[in-house]
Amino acid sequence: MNAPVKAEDRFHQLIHQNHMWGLWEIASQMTPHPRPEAVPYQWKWSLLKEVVKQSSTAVPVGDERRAMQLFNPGLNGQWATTNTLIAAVQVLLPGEVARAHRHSPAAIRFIIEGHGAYTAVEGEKVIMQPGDFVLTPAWQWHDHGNETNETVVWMDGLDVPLTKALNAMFFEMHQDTKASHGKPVNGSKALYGHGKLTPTWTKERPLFSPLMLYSWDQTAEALHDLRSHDGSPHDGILLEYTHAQTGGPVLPTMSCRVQMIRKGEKTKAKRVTGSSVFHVVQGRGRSVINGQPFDWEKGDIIALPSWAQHDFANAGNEDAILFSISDRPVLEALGFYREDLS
């Protein structure tokens, strides 16, 4: 004889069958601090270099790019390097063109190797050199081309996971391989690339920076000029690429920064809400992330989840330089940004 079903059990069966759950059943999800599923993870340049080499013969460039997406092993196969960001390593061989398209996720490029290839953004051909940082704002037609005799490699950064989470994904392939290149080459740099001096006759203020190219020459000069300053005890000499007109972030969803950890320097640990992806531009060092050591060197890419305690230590004979992207503008706009400085 079956035991009678308790009223409590009948009630829970009723609500579960109708896609409801009691707060008392799920309250444990209200955690005292962030507990991201993404994990700290490192892609070594020694591996990425081999991937770049083999991809050049294994994967043709057609409608899609030769871009190797970096999936965080803690996110169960999601198209994500952190919970809000995706990073990738993209390769373009001499003579290749990556077909023009546009999408609602915003993108950045940080050039790792190769001189003189271009990204064309809304008709402006942007010529790229190692260390250059290039914007591809949301819903802007863009294509990539390599008219040189060098293989060109860069890191992509996009807000794809955030866009997917908001159900705001749009994508369109251009009818032509190349979009129109009718604007002056590096035209936005000629107009807006003068630091705090901006033209008064340009009245439009887009959410993204109108400057498409932040050159390595200017970045390296700024780092050098500030090297003797105290800097941040938690980040060393840390600079943010800013909107050429407003001084805010270059994109509404992504903050892009570059930092110098000077020879012999070790920073204090900190935690912040929001996730980041780091690329080592120069030097080598060690970061301890949530108690786990990561020894990094030039070319490595590291995923840093939200609220992960981390520090930086220079372990080499030269200054170390790291480029990073983060979702901080979103956190700040929503009032979710916090930091814990040890």
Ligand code: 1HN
The other form holds:
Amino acid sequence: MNAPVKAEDRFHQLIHQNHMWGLWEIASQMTPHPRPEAVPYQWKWSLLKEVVKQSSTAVPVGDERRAMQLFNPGLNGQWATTNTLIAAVQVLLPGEVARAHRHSPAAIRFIIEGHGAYTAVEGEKVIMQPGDFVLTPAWQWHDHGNETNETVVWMDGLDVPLTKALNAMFFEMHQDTKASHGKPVNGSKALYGHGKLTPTWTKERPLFSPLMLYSWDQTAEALHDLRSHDGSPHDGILLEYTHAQTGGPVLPTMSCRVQMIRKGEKTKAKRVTGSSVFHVVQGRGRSVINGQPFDWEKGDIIALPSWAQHDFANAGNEDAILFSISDRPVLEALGFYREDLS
Ligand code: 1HN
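Switching conditions: you have the form predicted alone, so give me the form predicted together with this ligand.
Below is the whole assembly, all chains and molecules, this chain first.
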């Protein structure tokens, strides 16, 4: 004989069958602090280099780009490097063009190898050199082309998982492989690339920075000039790429930064809400993330989930330089930004 079904079980059955759950059943999800499913994870350049090499013969650059996306092992195959960001390593061979398209997620590029290829953004060809930081803001037509005789490699960073979570994904392929490149080459740099002096006659104030190219020579000069300052005990000499008109973040959804951990420097640990992806531009070092050591060197890419305790220690005999993207502007705008500097 079946045991009589208790009133409490009958009640749970009733609500579950009708797509309802008691708060008492899921209360443990109200965690005292963030517990991301994404894990701290490192893709070493020794691996990425091999993937880059094999990709150039293994896959063509069809209508889609030859971008190898970094999927966080904690996120069960989701299209995500962290809960809000996706990073990829993209390869473009001499003579190739990656077909023009636009999407509602915003993108950035950080150039790893190869001189002189371009990303054309809304008609402006932006010529890319190693260390350059390039914007492709939301919904701007863009195509990539390599008219040089060197293979070009860069890191892509996009707010794809955030866009998906907000059900705001739009994507459109251009009718032509190349959108028209009618504007002056590197024109946004000519107009907006003069630091604190910005044109007064341009009336548009886009949410994204109107400057598409932040050149490595300017970045390196700024880091060099600031080297003897104290900097931050938690981040060393950490600089943010800023919106050329407002001084705010370059994109409404992403803060992009570059930092120098000087030879012999070791920072204090901290944790912040929001997730990041780091790319090592120069040098080597060690970061302890939630108690686990990550030894990094030039070319590596590291995913840092929200609220993960982390520090930076230079472990080489030159200054180390890290580039990073994060979703911090979103957390700040919504009142979710917190930091624990203890
Ligand atoms: C994308 O559109 C590009 O435009 C690169 O080059 C990487 C990764 C995920 C989604 C879209 C590009 C991407 C991407």
